[in-house]
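This document starts with one chain, in the form predicted on its own, laid out as structure tokens.
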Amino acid sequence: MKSSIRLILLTFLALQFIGCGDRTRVRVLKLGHSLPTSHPVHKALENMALQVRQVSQGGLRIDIYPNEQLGSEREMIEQVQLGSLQIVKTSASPLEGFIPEMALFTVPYAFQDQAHLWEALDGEIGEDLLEAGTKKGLVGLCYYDAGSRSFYTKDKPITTPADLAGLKIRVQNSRTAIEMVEAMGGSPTPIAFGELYTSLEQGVVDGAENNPPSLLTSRHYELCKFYSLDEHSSVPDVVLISEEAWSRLTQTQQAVIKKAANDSAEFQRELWIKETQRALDELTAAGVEISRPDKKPFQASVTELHKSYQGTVIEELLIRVKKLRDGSPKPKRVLPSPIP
């Protein structure tokens, strides 16, 4: 049943681009992400490339440019801000500096799983921060899975925050993911990802904290030797397309692409779970020793990080989600029809 009414959207939505104007102009949307393509993430991205091209027919195209071939996260973030390029895929993390809002992600155990997790973007709350965007140029569009970020590291495994203690750990360009490694006891070390490998060649850090697939994509694993899951944060990527683009294209345009994003997303999160279990099983078969050391003593060790939210954006967004798991209501988000 599902299969037929999405066939029969898609058919429709198509039949009303055809309406839209030339078919012999092609509107193609650049779309930058730091991801290699061997990355669920990168597969998600070519899934919506692939659904918008045959929705169009032909009339929109998405070009993908992966590994920072456009930059880094934050240069990519701010060339759509710029109008220069159409669509990036970027952690929330770096978000942070743009919509202060996404630094919610990055609060150190935020969330109590990964379900809570999708309780919040699947509702008022992840809407509510895709749009948060829109006054800076950057129109959200869609949440991918990240998973949980554990720390790796190459000469010992951290099995509570004191191991961390001397150690220059790899952290993206946050605020947040900042305090969070200094408020465990670490050095935090901000460094783009495309950089890391060489970084931890030439020990200018001691390790760095990511999800299983990105560990075993990157090959950070192949100088990391330990992995332990303390699976301190839950951040998602974020697609986002900039407002100077946007406002260009037609409603049919926005819906196409919209629910391209939506499905692409629906399909990224079913890829992730078995990629994650694979992910693991290959990283131990590779001699990386996985851990899962107490949660509770990293836990503690970010109170006070977070006491220092109070009165603040990001206070409010704590309680937000907190209710979530206090058996209040749990409103979902509803899609706008597809259909403009």
Given for the second form:
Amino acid sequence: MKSSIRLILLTFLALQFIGCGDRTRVRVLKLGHSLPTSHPVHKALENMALQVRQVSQGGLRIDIYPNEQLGSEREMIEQVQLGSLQIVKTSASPLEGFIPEMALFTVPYAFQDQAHLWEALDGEIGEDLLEAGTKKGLVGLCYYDAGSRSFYTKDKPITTPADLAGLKIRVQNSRTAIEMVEAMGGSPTPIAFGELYTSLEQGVVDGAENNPPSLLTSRHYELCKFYSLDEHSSVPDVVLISEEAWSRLTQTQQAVIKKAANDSAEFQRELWIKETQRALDELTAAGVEISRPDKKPFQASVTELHKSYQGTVIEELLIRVKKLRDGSPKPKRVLPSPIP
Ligand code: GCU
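Having looked at the form predicted on its own, could you now put up the form predicted in complex with alpha-D-glucopyranuronic acid (GCU)?
Below, the chain from earlier opens the complete complex, with every other chain and molecule after it.
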């Protein structure tokens, strides 16, 4: 009798121990980003976190902090470099302050269309740029679609670059974005995304630029009723993990995360197309005047800016990008134009 009670007690303790062990073995990775939870990018990140949890059978967990809860994108990238934050989803624009090659994507009209951009991202250029961060403590995992960026303004549409004269335009924390708005004739003002609604409301800036889902989900359209689709840049989002956290994961854990990131990128790219169309419809229904200005004057306004990259790594990348379209291009994905 005594020995069977002892056996039951021992089994109970052993089970407790195993249970504790399992709990302590859960590796939690914090992921920060700037966008609201209604944004398609957030949904893709949730998809990635779910897959990581399921495949690792609870051994790995990604906790998502949206809405710049952990700081601006620039601040989050810094935290990832230091290892105090494990994962960041950021626009490639502020990344150029850490990985200079990433400036390629903010260069206005660097790509002929979305299919051209994805040829670059899915190929060697995309791979090289993801790897470029490793020596800076930032391991690139995947790209998300962020469509094209266009101007939205409070008082009048931007039909030619001349309309930007005298306007303060919010840009991301990116030298290339600043130089682009300057070249087009506007006054660039870098502001964190989370502070932009108030900045527009208080008249700190007269407008900004972004893709349709971001204009919709940020509710900036409540203040900016003119959206001019000049599609000046196609800046992807990038998911990066801290080199510090990465090197402490087992190879199996790294593979689980890499696969979940890639799968979430596939999911996000499908979702993006639908959500872009939905955003344009909803913006129109909300009274936003959407126009499609002639791109040529906008392209002409940045010719000098393009020349200024001579002799830099950006020029080399622009040449590689251009080469993708020499000969007969075979786009991997055919994206519909945002406006039917
Ligand atoms: C896009 C991008 C975000 C970024 C935002 C911005 O929406 O996906 O990561 O924060 O632009 O303009 O700051």
